[in-house]
Amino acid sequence: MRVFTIAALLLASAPGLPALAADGEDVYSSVCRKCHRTGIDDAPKAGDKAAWAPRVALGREALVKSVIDGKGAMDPRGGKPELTDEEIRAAVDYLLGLVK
């Protein structure tokens, strides 16, 4: 696994090669899970269709903007300023996939 990670990082940084797609589940597990697993600070629990319904109605881009800008107790970029917009979109897509 470690060799794969190193190889993936090298490939992702090589000029002329497309960047590897962000893995929404990984971003969720490493950043978002701490609040969205338990519902701390009114974060909607992952997979809770009723809690996510009004958010789903806002649309994907509005949710992505909420993560980028921060909302309620959630700091901008989920408290991880190094998250790229692509990683944020992937995490939002992952969370939305849990309630479809």
Ligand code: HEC
Second form
Amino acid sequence: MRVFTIAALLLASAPGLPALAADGEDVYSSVCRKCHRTGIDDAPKAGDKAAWAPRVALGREALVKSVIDGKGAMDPRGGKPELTDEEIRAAVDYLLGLVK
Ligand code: HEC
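Please move on to the form predicted together with heme C, as the form predicted alone is already shown.
Next comes the full complex, and the chain you just saw is listed first.
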């Protein structure tokens, strides 16, 4: 019984731990997709090469910074302040991977 309690405590504290390898697709699906799948508010659509070309030209780090700081109709960190820089970087890499 005690083992279960300890396991439950460990699980409960897990969200507070720094994310290990962030999964860009997961972050995209849970936070970014609602705007970037359909292009709400002129968000560049995921996988749309023409829409992404001028953004790609800004470079990965500038894009990561845009997401962290927010840009236009996109709130800082895609509207999810809990996201770590690493998770944002992973999601940007995922989006860039779709338009390679
Ligand atoms: C509320 C809708 C919304 C959400 C949620 C959102 N975005 Fe955006 N995103 C936008 C819009 C709108 C733009 C276009 C901003 C502009 O250029 O004015 C944009 C632009 C971008 C750009 C290009 C930035 C640049 O400098 O040109 C990147 C990269 C990006 N989003 C990634 C993400 C990632 C990664 C997430 C999830 C963590 C995310 N977005 C969540 C709406 C959203």
